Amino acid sequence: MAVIGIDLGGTKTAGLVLDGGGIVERCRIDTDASSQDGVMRGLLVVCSRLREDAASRGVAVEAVGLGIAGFVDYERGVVTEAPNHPLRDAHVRDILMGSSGLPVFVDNDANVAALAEARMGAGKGLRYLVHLTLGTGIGGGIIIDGQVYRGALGAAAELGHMIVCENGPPCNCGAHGCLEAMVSGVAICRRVEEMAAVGQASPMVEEFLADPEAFSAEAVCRHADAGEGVARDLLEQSGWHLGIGIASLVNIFNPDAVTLSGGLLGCLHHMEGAMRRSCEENAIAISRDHVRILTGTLGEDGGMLGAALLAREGLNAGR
């Protein structure tokens, strides 16, 4: 069975065709986030190109899966709200079905990333898994007894918005001290900005002041790699709060594994020690001693593969 999996991001729309032998085709374009119509046109282009390229190889696509950052009503295939592009109450499934004539399945991008890690990645074969995507923001997905947990309205697993620091810095969700506000790439850069505002001197702060718009968490990691103490301290503090969040998830879900993916994995070697110590101190022993904290193995393909698996499993369930 050949299926299309598409990962719709704020800057790129990337897809692949997956069949029994592996990945057959790939396609990637920039996301036109200027309007809902622009986003949808890009989706239709990627889907059409992948299907045509697969057909040229004699491969017939049977279904389409889509992962998207935002709140998704899985049963209706509707994106109710998305933070990085202008989709609001968008009937994505119906539009893609109308264009392609194929069954279409739509879910949150972190949900499909969790599905991919549970089926093909670091958590392969595990029945209970929690997945965290660590990047500009923080997302999450939960696998319970082998199935994606979506909640009553499809809004479950917003793991980046659990509170890990009471009265901490504000989060874009409106709360304070969320995991995302303490650990994400945006949070790390905000703390460098705060250092600059109070006149703290260091090569890292100097780089930030030279070009704040270009500064990133990767720059903090580079300074930490060079031995800069304030950069190492900053990443260790982020790792500590990440460990608090993981401990809470371990205590609540008693998973077999917590898997991690995303751009911040490049900083993990500076965060991991504090993360594991924090988890060790704050997780309940019975669950702590069972769980494994694993780095995801699928890289940038995780979202696309998860979307393809969503389509495959959805199609099989309907047969």
Contents of the next structure:
There are 2 protein chains.
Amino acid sequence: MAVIGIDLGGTKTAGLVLDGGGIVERCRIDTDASSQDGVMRGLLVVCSRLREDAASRGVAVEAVGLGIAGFVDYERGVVTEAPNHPLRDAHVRDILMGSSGLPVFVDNDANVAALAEARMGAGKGLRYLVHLTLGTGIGGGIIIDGQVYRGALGAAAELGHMIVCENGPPCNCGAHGCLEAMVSGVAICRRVEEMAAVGQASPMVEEFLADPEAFSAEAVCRHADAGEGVARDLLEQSGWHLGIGIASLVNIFNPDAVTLSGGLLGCLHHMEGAMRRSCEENAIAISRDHVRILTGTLGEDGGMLGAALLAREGLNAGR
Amino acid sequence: MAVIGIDLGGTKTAGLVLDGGGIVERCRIDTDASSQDGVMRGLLVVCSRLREDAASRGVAVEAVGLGIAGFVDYERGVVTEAPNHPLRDAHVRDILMGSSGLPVFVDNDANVAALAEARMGAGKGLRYLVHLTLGTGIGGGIIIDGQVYRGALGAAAELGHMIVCENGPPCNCGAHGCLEAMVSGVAICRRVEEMAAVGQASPMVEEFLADPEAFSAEAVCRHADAGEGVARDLLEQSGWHLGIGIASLVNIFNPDAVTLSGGLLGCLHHMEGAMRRSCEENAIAISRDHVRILTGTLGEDGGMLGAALLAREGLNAGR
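Would you mind generating the form predicted together with a further copy of the same chain now that we have the form predicted alone?
To see the whole picture, the full complex is given below, headed by that same chain.
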């Protein structure tokens, strides 16, 4: 069975066709995030191109899966809100089904990333898995008994919005001290902005001040790699906070593994020691001694592969 | 089918016999918490008495269920550690099976309380339920698709050890700022102790100083009922912290309901407003608008009924 898997990101809309033998086609365009219509048009373009390219090889696509960074009502295929897209109460499934005539499955991007790691990545074959996508924001996916856990309305696993420090910095979601507000790319850059605001001087802060818009967590990582103390401390603190969040998840889920993916993995060598230490110190022994904390093995393909698996398994379940 | 359900607490060991028609026997003795042998002897006494009393009415007990406040390895029936008992790596299931010859099922007390609320209490018929037992400590139980969620080793749902404030007060588990360290009976009394230590004067603090050992959250509640501002503020703050924890759980599980039980419910009228407000302000809209926060309806029987249901369902699953 051939299926399309699309990862709808804030800057790129990337898709692939997966059949029994592996990945047979790829397509990637810029996301037009100026409007909901723009996002949806791009989605339709990627979907049609992949389908046509596959058809030209004699491969018939049977379903489409979609992973989107945002709050997704899985049952209805509706994106209720997305931090990096202009999607609000967007009936993505119905629109895409209407235009393609194919069954469409829509889920949160971290849920499908978790599915991919559980089926073909670092968590292959494990029954209980907690997945964190560490990037601009922090997403979460939960695998229970081998299946994606979605809760009552398909909105579960917002692990980035677990509150780890109730008096912490404000989060985009409206709360304070969410894991996302403490550890994400945005959170790390905000800490540098705060250092700049109080006049703390360092090469890292100077780079920030020279072009705040272009600054990113990768820049912090470069400065840390170069041995700059404040950059190293900042990433170490982020690792510590991350370990606190992981400890809570270990206490809540007693999982076989916690898997990590996303752009922030590029900084993990500066975060990992503190992350493992704080998890070690804060999680309960029985669960802590069992769990493995693993780096995802699927990289950037994880989202697309997970979306394709979502479509394949959704189609199989419906048959 | 008649089964025994026992709630093994730090002060009382209480059990009942449940058959198709309801509760047919009860037995309750003081827990001898001076040693592991003492605890186990009491357990055997309650178990034998209930079985004999039931037999004298012609009711044959077929299995025993046990709920214990502590870290339980469900698969092995072992209590690895218990805060209020001298149980350490106690092979409770094997000991009780050896002496009774009956199948025995051992679980965390909050897991079985969750089961009871999901089967016959406030959460009856709901698929996704998060249960919190609010007492001296804070326990948690998770119902997914109508079943107790236990994770890889049966140690999941330690919801009292979700960290809500990473720089918060120390918890018995070794971490800081766990929900239990912020909200439980112990946490509330510790706040009063702190007030006393800095010389803050009020009738509540005077009562504490007169007899610190006898002081409890109920005393705080009495002072709040009498209109004492510091007592009211303290319970309101506890309610706020509890709402933060519930918000995280709502974001993680997207449950149909969060149910509450335990001794602290006696103070709930002082906590509830702040609890609902902080949950409202901190949880994501889609999950927050769906979830109901409910008071459990089974009261003190919840633990025993849940333990009996654990035995009944365990026996049925094994057949």
